[in-house]
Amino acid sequence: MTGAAASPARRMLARNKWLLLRRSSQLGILALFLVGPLAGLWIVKGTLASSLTLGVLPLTDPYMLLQSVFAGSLPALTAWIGAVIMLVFYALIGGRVYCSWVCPINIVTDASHWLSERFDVPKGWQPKRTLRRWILGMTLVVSAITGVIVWELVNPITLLYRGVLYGVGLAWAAVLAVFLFDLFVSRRGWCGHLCPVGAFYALAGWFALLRINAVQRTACDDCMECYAVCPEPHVITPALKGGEKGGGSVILSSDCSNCGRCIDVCDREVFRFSSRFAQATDAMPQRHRNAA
């Protein structure tokens, strides 16, 4: 087995090779937008909502931009060029890699799975995913109401940058809300049914070409371990069982996140990160799958 004689320290690093490297970018990104105000190097101006990096490159979230179109505002073109690049971005590599290698609440959500897993905290509800999209609509529709970019009043990324910012207030109330959310009503009920910001860049990296891909799956001895952490299980299925029905092995599901998280725990090697048109080997001897 991968992995077996090698020592706990250095095993435990890969089995979290992925997980240390999203938290690497998780916690860049928001220190790039932190150490301007905070220590008055301004490497990149604005939030995670709409940015300048270097006083040159436009970001603008193209789902911030749309509420502001539903709510009847006209955003100025650097707004715009923003936003494509980032709907380019994401349209290639996968939109909610924005999930789990940008956003930070996706740390605090991780924490309180962590934490819910670890003393088995029961939950009481588990919403259905679509429920997102229609929040998502709804934001859109109370947007053009009310002629207020609705989401941003009560979205906990931009709350959370707040928080850090200004110190102990509503901002943290909100961000500990959806930690409390996670850990005692729904099973990562935020991300994975609840908010909108996630939907929309589900929708955005619908046809994504960076995927994962379940490439030795015939390797697979069912330890389930994969499905224990992966933020979105549903996805695995398709492409680890597939075989048996002719189905491809790439996970194709807008679903899943590109967190990585598959790739660390598997012992078997089932999953690496390949494209949306690869194929699995296939080929892999049953006396490989059978060794301990």
Contents of the next structure:
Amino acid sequence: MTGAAASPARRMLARNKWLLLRRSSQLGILALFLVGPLAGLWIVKGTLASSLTLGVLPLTDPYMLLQSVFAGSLPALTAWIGAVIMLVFYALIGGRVYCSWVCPINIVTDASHWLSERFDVPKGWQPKRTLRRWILGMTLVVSAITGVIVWELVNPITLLYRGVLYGVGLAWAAVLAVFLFDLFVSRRGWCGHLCPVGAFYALAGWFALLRINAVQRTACDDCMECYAVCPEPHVITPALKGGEKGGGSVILSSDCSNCGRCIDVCDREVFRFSSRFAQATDAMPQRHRNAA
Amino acid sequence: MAARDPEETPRRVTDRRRFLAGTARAACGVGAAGLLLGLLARQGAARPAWAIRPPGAGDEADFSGLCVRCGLCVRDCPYKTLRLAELGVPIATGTPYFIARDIPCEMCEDIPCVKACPTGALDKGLTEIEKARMGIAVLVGQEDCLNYLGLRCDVCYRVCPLIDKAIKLEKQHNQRTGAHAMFIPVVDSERCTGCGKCEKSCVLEKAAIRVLPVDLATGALGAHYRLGWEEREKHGGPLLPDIIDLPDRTPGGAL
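Previous: the form predicted on its own; requested now: the form predicted in complex with its partner chain:
Every chain and every other molecule in the complex is listed next, the one we just looked at coming first.
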């Protein structure tokens, strides 16, 4: 038993540590893009689709490049270099880190989720989690048929970025649509069920090294706070409750976006970041039991 | 493997039914969304004639498969000519374009927009800006063009970066006065880059000369057409040895 239970209620700041870090990351990245057009300080140019940092580092969204290839085009070398850098980065630290630490729409859908819980809006349509993979496949097929990078016609992520950086047009309407969809049609619907960008990055981070570890799972008192706060709660069970069946304590599902909300809300300090190969403290007696 | 499990329980059957129904529903739903997206892609392929693509952009089909709408070309344009299509503008959203009448292309020698493009949607093979084909200037408003009215405006001709190559002045007799000459601006569609400086500087309320996308501004001969005089040159003489010489007639019927 750790001292967490005995300690006084943790302060607001500590309970939202990862959330605040995440928001700083999401807004900070947008700010890096924005100081160029606003203050003439060109640190990063472009958008999340493709960018150039400090005039040397090209980054290209690999999903965008994939659609371009499916559309029958052969992108130039710079785009390939940028896409490989992104792929390697997210393959290591967790693909859906893009969703929770970079994507600006996450702020929108989190706000929608907060409201829907607060005002007890019905959950609405809850399709299967595999739906977004179907949509991912569909965008590639439609790209191939039309010869257009097709998700970019509707992608709210880059619509929002372009809106902020190049002139807003009606981009706010697309963002509002996602907000309302999540609020009234399908709670956690956009990021959790539909967005093919998230589906792509989940696949990219299938073997990610950085993961969340329910390392103190024996201390869990079943308060369910982590399930309530997790955008993909199905990823928790195998790690948190799999101990009796000899399962590891690391959350291995690529649906987990490494957002760290579970770490924030858990009073028993069950969760922390670790490598995917880490062992829980209760793994040892488990092994003894198996050996006996 | 195809043989049925003899101990198959009703529960497993309903599970399988539910799975198949769910899969079918997902496939149909996603298929419908795909159709809509495809229609949107088709719709978005339309481009208004006033929206001119940056130098090095191929035809719309090539361009929309390569452009990731990042705006790096816009950022590196020193004259703020280029902009990205905002949502709601009738151009494929997020793609770069310019409006010649607002800010034309200044035809930078180092072509920074093409250099900035990470995907090659703006073709890196374009190294001489004079070879750019952003569009072609067409004198669409002949009735109002001052030079056609017999005046010496000449502004489009004077501002052309390829003066006397892309725009020339051709002397014609002024039928109205019967005594003067008219200097008619004529665009050479082989040389015009479509920079739009002529359209920008046209002194009229609405420009008489306008840059149009190349496919709008050009015709095309039938693939089977042969120009007799060229064929004759290639052949080094008439292609038919004894060509029939029909009598020339004039409308009056006189020989």
